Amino acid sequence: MLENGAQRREYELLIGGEWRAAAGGARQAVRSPFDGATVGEVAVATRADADAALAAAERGAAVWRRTPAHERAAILNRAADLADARAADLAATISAENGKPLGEALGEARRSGAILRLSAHEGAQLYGQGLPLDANPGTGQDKVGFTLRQPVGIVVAITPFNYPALLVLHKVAPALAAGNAVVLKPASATPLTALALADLLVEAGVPDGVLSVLTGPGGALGDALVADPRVRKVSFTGSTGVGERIARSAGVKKLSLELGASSPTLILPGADIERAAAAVAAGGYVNAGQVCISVQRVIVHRDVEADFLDALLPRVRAIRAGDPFAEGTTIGPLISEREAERVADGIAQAVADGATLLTGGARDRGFVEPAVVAGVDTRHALAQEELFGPAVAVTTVDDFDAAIAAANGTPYGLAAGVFGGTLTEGVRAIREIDAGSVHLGWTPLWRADLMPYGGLKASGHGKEGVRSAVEEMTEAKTVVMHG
């Protein structure tokens, strides 16, 4: 065991049901963002390994699609039981390689079993529909038509570092439940959690070839997986730039792309200021702000701005940075010192361009002090570009129409929140804010694992959430029986 309580892990690649060394023999250390300590070691996959994984997936997909749904569900439910039993170990791994506080990591780990169970259920509910063919002119009652759903075949899942358990399972579990084979490429910074989850899926009985995990840098490896014609579905979460690259190289296959964001929260007259401030203080800084649906922008009506900031600032200043495994730590480091430099520079640039830093913003190695920046023009980079760090940009508006314009004033549209306003304004916000989800009475930082999840505009296309993912990882087939 390491001093911080996380067990050091050493993994090979998972290909065809076997843990094997990479073709090139290379390995790399996985390091803690907090202190740089080595917390594990993984193999570095090559294009040859990618080809081997896809060949194994072809064989695995042929077996898995013929496996009855109740058998697939039983395996996923066994995996869920294992995930529950290992939640503490999984949380320690998440904290060690990601840097988030242990309590936060434990909350993530404890959702793992629930996602597996929900996927097992949804994968066994692939209903088709009857077709009223006799309603077509010239057709009698001598034909019967219906649809059925079948797995797409091979799914490539590419996941980010910020939620190394949840975002892996939101792709892998629905894909497996629907009868697909999966090749998983987890983030290079946080591969250990993904490998631990794969280990328990194999232990639960997932057949050889149905799940492969390739670790290593994503550039050439991702290109090899995404462009391969054997792959029928790519599910990716990450930056808009990488998503655009995937869309250009994927060819004719199904894509789900959950990309960048700059999510707004509107604070309008009539808002419960204390509730709104508490929600923003959580929603802007959890996981060091490294959340797609983090509160990056607060759009506040001038009439309530002073009261809102008076309530928000003490809460932000009370956030405690430190060792993810130490009691009392509420925010950890960013995933790397380079990321911390980028975030701190973005805050400093906004201030240099005329915004006001009300609190925070200083950098110490991989940590950035939680910041509130007021007077940010919607056109400024701090509002326009995804920050992915612990800072909230505050923009003041004079009326509801200006608030809606500001909310829609970026290329992104993942999620939005609204506090206060009249009933009429709430209805207008639901209809007029261009975002994949709109929360009345809360910030964008809320997600149920069963709900559809995905963005509009440059935030991507396709939906996650277990039921939506199962649907997107299957294809509908029309069957007509001629009498």
Given for the second form:
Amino acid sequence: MLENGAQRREYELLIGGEWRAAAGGARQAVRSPFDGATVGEVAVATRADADAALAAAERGAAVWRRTPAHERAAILNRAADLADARAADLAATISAENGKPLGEALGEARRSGAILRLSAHEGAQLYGQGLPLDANPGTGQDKVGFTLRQPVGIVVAITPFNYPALLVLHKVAPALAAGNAVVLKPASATPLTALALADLLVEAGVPDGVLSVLTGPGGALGDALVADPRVRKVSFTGSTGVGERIARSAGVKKLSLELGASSPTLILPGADIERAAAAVAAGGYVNAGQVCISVQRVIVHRDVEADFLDALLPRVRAIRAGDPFAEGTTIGPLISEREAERVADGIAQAVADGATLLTGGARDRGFVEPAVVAGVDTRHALAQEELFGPAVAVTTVDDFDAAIAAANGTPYGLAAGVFGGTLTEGVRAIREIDAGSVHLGWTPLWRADLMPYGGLKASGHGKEGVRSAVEEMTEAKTVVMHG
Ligand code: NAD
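Since we've got the form predicted on its own here, give me the form predicted in complex with nicotinamide-adenine-dinucleotide (NAD) too.
Then the entire complex follows, led off by the chain already shown.
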């Protein structure tokens, strides 16, 4: 038991239904980003372990694809009940290894059961399509054609640190529901939540080999898993750089890449300023800004800029940094001191290059004080590159066209938000902003687990969201019966 009440966790690798030591015997401590305390320990998998997990997954996939959908659903629903019952414990693990405030972690943990249930349902909806073959010139009514949806086989799931439960389950649960075997490689900083989820899936009855979890370095393990011909699908969420490397080494496989972003929010004349300010003060700083759909950029029309900033600044200054487990903490540390340094340097560089720091930006160990930086040129790195930290870059524009151009003016295209504007501008924003999701009346930081979710441009391709993930983790086979 740790001082804050969380359990100290120790895990082996999950391979072929067994918890076993890594082939090389190495182990690694998992540390709290808040105070560096050891909150758990995991095995460090090697390439030999990756090979063993894939061999087990081949056996698991053969069993699981023959398991009726209702049985798969029953197991996932049992896992959902376990996740609900253990939500407080999962939340403590998330906060301990990721550093987010316990209240935020609880919100994440409580979605686990819901994602598992939604997946159980969608995995039982693998409908095919009847084909009107007699519409083909020369074909009579002697043939019957239809499509059949089948699991792809082995799915490799690679996940980032920022939502250790949510982003694991958005891959693992739909993959299992659709009848696939999964080899999961969670982020090195946050493996404990993934292992706790795997534990409850095994307890719920997922058969041996159907789910394996390899903890350890992304580079060596990732390369071994991604390039292996036994794998049919790689589902990756993480940075654009690693996504590009995966795309190069995957070869002929199905790929989902949920990558980085620099998401904009437009504030236009007519916006409900209080509502917009409250939404940005949440959407730019939740999880210390370490969210792919975080509000990194505010593009504000000059006519409403002063009112908007007046409403925003006190709200940002009211964000309380502290111990993730302490009552009243609304922002925790970044995932590491090195990340905090990178973020603080990025803010300082923008200011050195002519932007104005309106609040925040100072670093204290792993913490960066929530920042608002005004007068940011869209071409500056603070707008162009993903910051992944608690700061919002404000760019002022003189008209709607300039706002759309600024919104689209980065390599990314994950999500965007719009406040205010006319109906016509709203419709234009929906059509013209190059992003995987556009929110009118809110910031990009909003997600329902059932909705299609994924980016355009350098933000990746493919969609998550349970129904979309099930679709992408199955293949349609065309069947023709020749009478
Ligand atoms: P990261 O890219 O550093 O790591 C992600 C995962 O990839 C980790 O498990 C890591 O160990 C593994 N990895 C590292 N090198 C690898 C390799 N060569 N081959 C295979 N796997 C490898 O990302 P991170 O720092 O953990 O997470 C932050 C990033 O994730 C941000 O860029 C953020 O925008 C992105 N993200 C995107 C979404 C989305 O839905 N688009 C959601 C959350 C996070």
